[in-house]
Amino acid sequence: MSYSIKEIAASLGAEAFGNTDLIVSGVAEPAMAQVSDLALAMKPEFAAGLPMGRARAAMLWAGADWQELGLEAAITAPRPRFAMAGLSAMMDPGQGYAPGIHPSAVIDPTAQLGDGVSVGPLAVIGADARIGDGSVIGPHCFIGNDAVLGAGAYLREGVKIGARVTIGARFIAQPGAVVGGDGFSFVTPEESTIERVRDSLGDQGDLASQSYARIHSLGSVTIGDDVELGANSCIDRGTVRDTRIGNGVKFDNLAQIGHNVEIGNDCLICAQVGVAGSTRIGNNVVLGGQTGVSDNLFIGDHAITGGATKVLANVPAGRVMLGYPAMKMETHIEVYKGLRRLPRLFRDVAALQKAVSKSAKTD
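Any chance you could show this chain by itself in the form predicted on its own?
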């Protein structure tokens, strides 16, 4: 992928300086950059590595003195990290999937494939599935009966889309992602100890062994536009109604979304997040890595949870949460400071007890 500095700057809406006809074919960290690379020196501390590399051009922060840095050309943007989104898209060589339909793919005759759809080796597409224009279905993917994928879908290797799942345009799924597995729904003939514990907050009552009956997932999954699902992440289908994901939601790897969950628009769901069934999440919510959310809760718009937070109660809009159980971040920090002071407090109390004890004996 080769572009001139002028072409890159125009595509990113950025400014170009120096020899703007200079051609680059890759990007690299400053110290590792070769003559054909655009060095990524978007902060002054990053630019310190430029003398160790061979780059002739770099992407810099606004106002940087590119000539002082010994460069022949430069690109600057008001928000360089945002410019990285466009730059990385231009320079991405992709996975090398071949166009067209691979002869080993199994496609039901009733499936409808739009214009320019690519289907990789050993992929399976079920009856009455509909695949939008320009979609890429990677090797070993499975798309179930009556599933719908919008235009521009990009499924990496081993992605599984269940029957009757509906997904909007420009969906991206990383390797091993699963949409439309059954929900984790089981019930016992009599009230279980789990149900009792929820009510009693600890008391299991009389213990009795029971087997679990499976509740089938009759709903499906509905996903909006511009959603990305990380590697080995799972979104379960609903029990009766659909599990619903809004537009622009981005999931990291190993996320688990339970049955009947509803997630609004433009949320970030980080790695190893687990959201239990029937929870509702608003718009622009960020769930930090390893956040756990209990079932049947509500998290308001623009809420943020820090890493490993465990949400056991509703979270109002705009709240920043941390800890187990989740509490306001500033409150959690004060609690943590208090915990760190406990050993010293215990030592001080022990010393006081010892002093009082000696004083009593003397008297």
Second form
Amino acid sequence: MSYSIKEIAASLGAEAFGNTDLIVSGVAEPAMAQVSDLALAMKPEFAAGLPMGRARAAMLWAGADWQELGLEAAITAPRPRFAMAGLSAMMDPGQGYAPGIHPSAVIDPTAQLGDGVSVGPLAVIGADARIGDGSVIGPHCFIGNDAVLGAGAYLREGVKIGARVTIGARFIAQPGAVVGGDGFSFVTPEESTIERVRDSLGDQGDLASQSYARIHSLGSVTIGDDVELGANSCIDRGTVRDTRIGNGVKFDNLAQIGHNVEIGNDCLICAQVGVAGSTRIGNNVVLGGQTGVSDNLFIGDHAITGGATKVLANVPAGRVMLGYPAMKMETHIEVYKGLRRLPRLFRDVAALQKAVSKSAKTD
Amino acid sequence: MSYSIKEIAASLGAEAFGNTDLIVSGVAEPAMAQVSDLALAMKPEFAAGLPMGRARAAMLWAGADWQELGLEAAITAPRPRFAMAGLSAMMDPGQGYAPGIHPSAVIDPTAQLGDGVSVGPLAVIGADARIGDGSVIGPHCFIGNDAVLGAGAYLREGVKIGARVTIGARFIAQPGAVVGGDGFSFVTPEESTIERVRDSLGDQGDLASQSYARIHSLGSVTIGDDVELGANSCIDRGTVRDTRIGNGVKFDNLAQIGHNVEIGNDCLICAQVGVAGSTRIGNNVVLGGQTGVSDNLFIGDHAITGGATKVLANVPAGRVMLGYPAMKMETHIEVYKGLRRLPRLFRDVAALQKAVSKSAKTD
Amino acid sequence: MSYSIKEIAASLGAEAFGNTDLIVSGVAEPAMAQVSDLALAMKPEFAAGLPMGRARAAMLWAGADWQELGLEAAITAPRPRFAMAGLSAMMDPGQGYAPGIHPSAVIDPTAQLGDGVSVGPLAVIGADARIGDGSVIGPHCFIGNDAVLGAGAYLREGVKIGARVTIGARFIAQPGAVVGGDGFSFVTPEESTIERVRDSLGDQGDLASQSYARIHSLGSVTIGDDVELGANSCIDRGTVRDTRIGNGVKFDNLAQIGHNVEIGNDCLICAQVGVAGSTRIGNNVVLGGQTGVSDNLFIGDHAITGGATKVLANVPAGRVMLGYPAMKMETHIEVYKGLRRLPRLFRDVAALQKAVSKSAKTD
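Now the other one: the form predicted together with another copy of the chain, given that the block above is the form predicted on its own.
Below is the entire complex, every chain and molecule, led by the chain shown above.
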């Protein structure tokens, strides 16, 4: 992972200055940078740390005076946060999983592995599974029967992909992620109290004790291209048709996607989000950390939920939501301002009651 | 998985019509059904999709006119959702785990495996563990020393069962589920700030910095019959006695059950629910997704919590709760209606203050 | 695990009474105790169970009259809850993992294992990893390349430690815990709607559809001494520098710690807590179960959050918080009292309006 300043700039489509033949082999915050590091000082306030570190080159904001900062070389990018994507991809030492098929892996003879696939120690690949070219199957991973993984997949240690799951190209899964657990779907012989509560908004009716029968998940999971799934996150199978995830969707850790859910393209699903069964989510939606979405709802394109929003009703396209139950963000802010002033309001009303009562007496 | 219409109807205790010798080998939504599928059109609105698909037979609602719908055969069920339980069990292709003991599994010679037990590749079974007849131990599963699994268990890939855990018949565990992690129990040498805050409702007193000592979990986990545990869910050991789960309890993914918790029979614990230590939950309780329950509480039989309810106090039997902090559902709905009207209330009170003040002046 | 009463008392620094040579081999609640158990009756109300059980010895509260309770021997401790730490450590039968290196483990020849390290079946240890003396690496664990684990680590089954993670002494990890998943960091080519919403508090501006580019995590995770990590919990790598956890921090199950987070010493992070990227948490902080903390915040020393608190702004040192959005606990209690009285307040204001309007007419 050693590159010249020139090579990095070319790769990022950024401008390079000074001794662009200088070689760097890592990136660091300015104050902690070693001689061989490219310091990251993409805002003027970060540049203050440069004298404390030993970097000879830095990535700077557009228009920065690199010579004034005492550097030998510099790269500037118009949108430095975006440049970090390319730079970090170049500099990532990765997990160092060995190429090739580890002899301890248990691979069914009918499984089809593409060119250049690597399979880590103690991984299991089931019958008729198909793994696309150049994929990396990490240690302790499990790929079920008839599962399909597109080209360029990268599965960290202990990822579990159930039978008949279909995933597109360039899938990334963090450790312990699960695709294709069975959906959570149970039914009582007679109408259950939950069904009655839903109909009556709170009245359970007679309370009979019933046991649950299991509805098996006959569907599977279909995932598009360029999807990433966080550590220990779970995407369940559909009941009849597949649970469906579009292209470019990114899930953080410990997210939960229920059976039959449909998610469009280019969504961000943050950590510990839960989406209940059969809910449909549009394109370019962002669900903040710990957001919960009830079952059978619809969330429109470009909707955004703030952290821990609990969505109990449909959300129209473009809406920004916050709170429990979810409200438009502006409403939430106004309402919660009021909430904090509530104790004073009670005092004001009590005073008014006294004044009016007194005025009534004096009339 | 091919059955005649006649066989399916007999198995479900449902009525069959038309050419009941017709063979189907799958189920599908009406519009997506192939010739060999049984279409699922269990409500009149779903039947509209039949002409778009190719199904010759369908499962319909009671009283449906199957001939009018252009079908060759049909099954009708009085409670179609319940019929789905039996039908989906018949039609489930499952994970296709191979029968028998995979040679790569590491099984302690003292472990006792019942008749017809299958053990997947790279599973580990500890000393003196006992596995009931007909159980399926999936790939990468771990069963600890002295653990007991009843007959007919079905463990998906990567399930972890700790030492001395006892589980009844027909246990199902989804990928990555954990039973028997240690409880989260720590104590400071002197009274901690948390203990003081609990006593004083908010006042920490003097802030001394203390480190935590670990209280080990000497108890284990005891689970009844017909329990299902979701992907990456966790049930912790008890401190002195066992954490206890009754019969027929179903847990969705990423649920967390703390040490010493007791749960009765036939409860539904939805995804991402957390139940803190030593709380007791009755029978037929439903905890909606992302519900949180504080420690040392009691939740009565047939109680229901809506999604994301945060239970900070005991809940009586039969109560339907919602919100944070949890309130009766009716109260919650009334209160939150008020909350949204709060900004107007402030304006009304301000207007009243003005009117009263003016009236006082004119008196 | 058999000890005399005398040995236990000496180990705990507690007082022993009666036949202190009596041997016990387990602990139990009073009513369930066998002859060989030490009954735990550390509060007077628990002693009532003693006659129902068969214990001959008990651990009692300071000043208890053990002879009156019909015991042959007793131990009393000034802070019995703290004594449980020592007692439970002595009595813990543990998981019974076998010592030594299991032949099925896959250990890179360049990995360095300290004295007395045990490695369970089917564990994987990567190149140049270093494991401290006396550590126990459980079955199915994964230790990545160049990872460092201090002395006395105890890793339950299926723990995953990524490449270049550094962990201090006496680390404990429950089943399925993950350290060193990649951070969740994505960027759009142009300014994204989320960035705009953050700036404008709710206005997304024009809605362009963009795909996300991945920012790789070049940092790793650094963890201090005496840290415990719960089942299926996740700590992500940092983007440039390491995510940092201090000494003595205890995490319960299913907790999520985002990239670049810094946590001080001796914190308790309860189950299902989520801390978003780049947030800094001081020393002796307690985050109650299901607490969520937004990104880029600061939480001061000795702060405490109640269950399910959602922290959307900085929290000063020593503050006790509750609610969503988080408020001071006293404020929260007052505000929510008001919330429940809100319907009555609306009625009161309506009555006032009527009275004032009537009074205005009669003027």
